[in-house]
Amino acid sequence: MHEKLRNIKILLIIPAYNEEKNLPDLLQRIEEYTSWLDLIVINDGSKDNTIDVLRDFNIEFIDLSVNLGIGGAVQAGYRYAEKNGYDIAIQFDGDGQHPHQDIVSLVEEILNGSDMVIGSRYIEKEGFQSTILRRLGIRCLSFLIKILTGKSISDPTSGFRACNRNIIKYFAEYYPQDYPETETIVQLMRSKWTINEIPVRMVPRQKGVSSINLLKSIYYMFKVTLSIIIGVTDGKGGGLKKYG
């Protein structure tokens, strides 16, 4: 595998908001991969000691002065990837739920021709499956994607994704601000990009508190569904928004 990657630039993008408790273990776990990929942490205006953890680990990071939310933080990573000529970019959440051992599998799918590949917890249905309410919402979004694109995506809210240079360039210019995963899937599929999934085994958040509560979950479902439908009907295909 490493031989294939000799002339390929790969970047691991880790958005982090108040993740001082999860980052030390996460960074230790992915250290073995830094011989063949680079990583950039986007400190999304954290109010805890996230920035001190990054400095202690001597990690390359972007320190956002204000909290932009997941969309703005991830797009900052894609802009960094595009500016520095990376061939593959991988999103990897800072809360430690994503399985680091599947990073290689994501990269292999991109090398095999996918434009984007998503790590899905619902193909083999192993590991952490999220809450009942969120699983219901994910099924509804999967059904909506099937109606709009004719294709099935089992885990449209997964933030564990990899993409090629073409998608990096696209995301550097266009990216939704709030909960972008589902919106970008619809947009890319309607634009005929190749999106595939691989099975992964996620784990529960070990420390800290998730920013997604009951009210935010309801808001998420309403906002994403409305945005996708409006985007499709007005020809924009998912409500993707240009920044800058």
Second form
Amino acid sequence: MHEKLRNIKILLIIPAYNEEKNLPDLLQRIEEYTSWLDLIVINDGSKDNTIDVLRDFNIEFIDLSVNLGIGGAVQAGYRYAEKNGYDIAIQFDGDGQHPHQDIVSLVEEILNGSDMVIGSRYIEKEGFQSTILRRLGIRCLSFLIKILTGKSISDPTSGFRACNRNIIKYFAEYYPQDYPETETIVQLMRSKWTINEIPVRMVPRQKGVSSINLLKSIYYMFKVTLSIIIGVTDGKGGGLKKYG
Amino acid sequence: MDNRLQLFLIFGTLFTFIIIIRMIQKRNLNIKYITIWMMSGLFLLILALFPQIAVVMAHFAGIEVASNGVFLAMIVFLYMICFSYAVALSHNSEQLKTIVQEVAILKKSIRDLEERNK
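Since the structure above is the form predicted on its own, I would like to see how the form predicted in complex with the partner chain looks, so please show that one next.
Next comes the full complex, and the chain you just saw is listed first.
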């Protein structure tokens, strides 16, 4: 594995909003990877001491002056990856839900030729599976993608994913601002990129509270469904050119 | 149309025009976002001065009372204005997002440079 990676620049993008409690654990756990990949934490205008934690750990970070939301934060990471010539970018949530053991599998799948790889909770149905209601919502989105594009994506909402240089360039240019995960999948499919999934085991959120409530869930489902339908019906690829 | 409504419309639109023009002169308003207000104001003024137009148009649209036609036209204008704001807002937030990201990346470059020069 490490031999293969000698000439490949890999960036781990970690968006963090008010994650002072989760970050120390997380940064310790992924330290072993820093021998073969670079780390960048995007501080998304946190109101707590996230930035001090990053300084204490001497971690490379990008500090957004205002809170842009997950989409804007992740895109800042892709912009950075694009500017600095990274070959592979991996998205990894700052709340510690994503399994660092699977980072290697994601990279391998990209090296095998996928444009984007998603870490899915629902292939082997192991680890943290989220609540019944959210699973139902994810099933619906998955079903919608299946009937509209013919492709099966079991965990379209997963934010644990890796992509190659082509997609990095694409995301640096265009990335949805809120709830971007599902929308980006449809966009990429529309441009005929290959997306694959690998099974991962996620863990429940360590500390702090998830930002999702009932009203947001309704908005989420509506927005994402709309974005899927608009994405699929737009034959021209939304005026976005395919890179590569 | 009732004469009172007619008078109200004439004075109302003229008053609005004066305020808008004053604000543009004081650089508080960007002409770009005001054209649609000016157009709707002009439309109203014409209707107020020549109410027959409203009567004919209302009749043509199958509306019995001319003033209802004027209200409908106003609502349509408001829709258009609101929509133009949604477009402008989307554009602005996209630009703002890009600027925040670029500034953040620049801040990192500056930190790295300072680090190297130490």
